[in-house]
Amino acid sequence: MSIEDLARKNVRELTPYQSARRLGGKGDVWLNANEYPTAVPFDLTQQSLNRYPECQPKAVIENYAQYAGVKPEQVLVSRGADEGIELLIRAFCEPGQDAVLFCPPTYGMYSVSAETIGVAWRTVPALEDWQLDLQGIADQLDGVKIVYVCSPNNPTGQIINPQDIRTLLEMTRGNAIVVADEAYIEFCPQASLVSWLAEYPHLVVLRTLSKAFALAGLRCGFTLANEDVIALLMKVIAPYPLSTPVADIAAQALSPLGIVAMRERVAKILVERQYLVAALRDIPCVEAVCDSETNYILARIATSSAVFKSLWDQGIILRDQNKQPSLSGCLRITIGTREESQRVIDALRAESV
C-alpha cells in the first residue's frame, strides 16, 4: 500500500487552493495577490521569545475591538482570516452530514477548507450582476450550517447588496451561521456589517491585516461575532495561534497612529485605482473594466490568456480568473504603485497594436 493510499479519500481528491505564491512566476511587478505594494517598517519590541505567547494577545484584541467598534469579548484573532474560515467549519459542521454554501465567483478557500475537513460544499452561482441569488440560496439551504458571503467580493470587487444580506440573515435565523468576509472593507468602510451583530446572533464578520494594513506577511486575521460564537471557536483554535512577533507588530499596527497610517494608505490606493481604471478604459484590447470598491480591479480582456502570458513573460504578474464561473476572459489586477500601474498600461497598449 502506498503512502497516498493511507491518506483520507477527500484529501487524495482535493485540489489545493492556488495561492499567488504557489503559482510562482519570476516577476518584478507583483499584482496578483491584492497586497499593498510597498513595505511598512515596524520595530520588534517584545523579546520574551523563550515564553509561549498568549492564546489571544490582550493588546491586539483590545486594539482591534476599539478599532472595529465591538467589545473585546466579540473578537478572536487567528492566523489570517483563512484560519477563521476553517475554525467556523470545525465548530459548526458535522463532517459527512452538514454543508457550507457560497456564491461563485468568489474566494476559493471556502470550498478548500470545507473539503479538507470532510464537509460538503454547495454553490449557488451569483446573478449576472454578481449579486446574491436569494431564491437559489433558499432552495439549497436544507442541511447548510454556514453561508459565506464575501463583500466586497473577491475577485469581482463589488459590495453585496446589504438588503440582500439582511434577507439572507432572516432566512437563516436559528438554522445557519452567515459569515460576511470583509477582507477588503477598509476600502469601503461604510459597507461594514459589524453594527448588525447586536441584531443577528448568527452573523459572523471576518477581517484581516493583509490588505489595507499592508501586513500580508504577518498572517493576522480577526473573527468578529457574538460572545457565544467566540466561545465555541475558542474550543477549536490552536493553543498559540499568534507568535509573539506577530502579536507585537499587530498591536502596533492597530494603535491610533497605525490606524491613521492605514487610512492614508487607503486614500493613496483609491487615487491609484482611479488612475488605472481611467487608463484601462482607453485601451483597445480591454473590453470592460468593472467598478471596484477594493484594492484590485477586474477587467475583461480580448485574448486574455495570451495577454496574461505575454505580461507574465515581461515580469508583470496578474491573476487569471478565466476558470471562475462567469469570468471568462477576465484578469484581476491589484492596484500597485504608479510605476507598476504604468507598466501594466504600457504592456496592454502594446498588446492592442
Ligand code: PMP
The other form holds:
Amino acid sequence: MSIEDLARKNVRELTPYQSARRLGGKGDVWLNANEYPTAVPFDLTQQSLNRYPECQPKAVIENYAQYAGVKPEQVLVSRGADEGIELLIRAFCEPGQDAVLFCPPTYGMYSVSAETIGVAWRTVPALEDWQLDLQGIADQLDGVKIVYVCSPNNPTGQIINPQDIRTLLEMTRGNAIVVADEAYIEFCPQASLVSWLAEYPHLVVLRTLSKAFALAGLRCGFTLANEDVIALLMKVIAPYPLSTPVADIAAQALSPLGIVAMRERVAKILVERQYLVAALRDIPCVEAVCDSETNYILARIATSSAVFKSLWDQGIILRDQNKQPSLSGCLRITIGTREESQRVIDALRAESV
Ligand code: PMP
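Can you switch from the form predicted on its own and show the form predicted in complex with this ligand instead?
And the full complex, kicking off with our chain again.
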C-alpha cells in the first residue's frame, strides 16, 4: 500500500483550505486576508518558557469576559477562531452520522473542518440578498448538529438579519447548536448576539484577535457559550492550546488600553472604507460595490479574473471570490492603508481604459 492509500478516505479526497498565505503571490499590497494593515506594538513580559502554559490562561479569559460582557465560565480561548470551528464539530458531531449546515457564499473553513473529521456538510444557499433561506434551512435540518452563520458574513460583508437568526434558534432548540461567527463584529459591535446567550443554551459565538485587534499572526480566538457547551469543548481541546507568549500578548491586547486602541483602529478602518467604496463606485470597470459592515468590501468587476491577475502581477493581492455560488465576477478587497487603497484605485482605473 502506498502512503497515500494508508490515509483516511476523506483525507485523500480533501481539498485543503486555500488560505491567503498558501495561495502565495509576490505582493507589496496585501489585501487578501482581511488583516489589519499595520503592526501594533507589544511587550513580552513572560521571559521563561521551561514550564507548560496554562490551558486557559486566567488573565486572557478574564479580560475577554469583561470585554465581551459575559462570565469567565462562558469563554474558551483557542488557536484562532478556526480551532473553535473545529472543536465544536469534534464535540457535537458523530462522524459518518451527523451533519453541519451553512449558507454559502460564506467562510470556507466550515466545510474543510467537517471533512477533515469525517462529518458531512450540507449547504442551503443564501437568498438573492444574501440573507438566510429559513424555509430551505428548515427543510434540511434532519441530522444536523451544527448550523454556522457568519455575521457579518465573509465575503459579502453584510450583517445577517438578527430576526432570522432568532427564528433559526427557535427552529433548532433542543436539536442543534447555532454558531454565530462574529470574527468581524468589532466593525459593527451593535450587531453582536452575545447578549442572547442568556436566552439560548444552544447559541455559540466565535470571536478572534485576528481582525480589529490586528493580531492575525498571534493565532488567538474565542468561543463564547453557556457553561455546558464550554465544558464539552474543554474535553476535546488540546492540553496546551496557546503558547506562553501568545497568552502574554493576548492579555495585553485585551487590557483597557488595548481595547481603546482597538476601537481607534476600527474608526480608522471605517474612514478608509468610505474612501475606497466612494472611489470604486466611480470606476468604469467596477460594476457594483456591496455595502459592508466589515474591514473588507466585495466588488463585482468586469472581466474580474483578468483584472485579478493583472493586479496580482503588479503586486496588489486581492481575494478572488469568483468560484463561490452567486459571486461570479466578484473580488474581495481588504481595507488597508490610504496608500494601499490608492494603489488599488489607480490600478483599477488603468484597467478601465
Ligand atoms: N471566521 C471568519 C468568518 C473568518 O474570516 C476567519 C479568518 N479568516 C476566521 C473565522 C478565523 O479566524 P482566526 O484567524 O481567529 O482563526
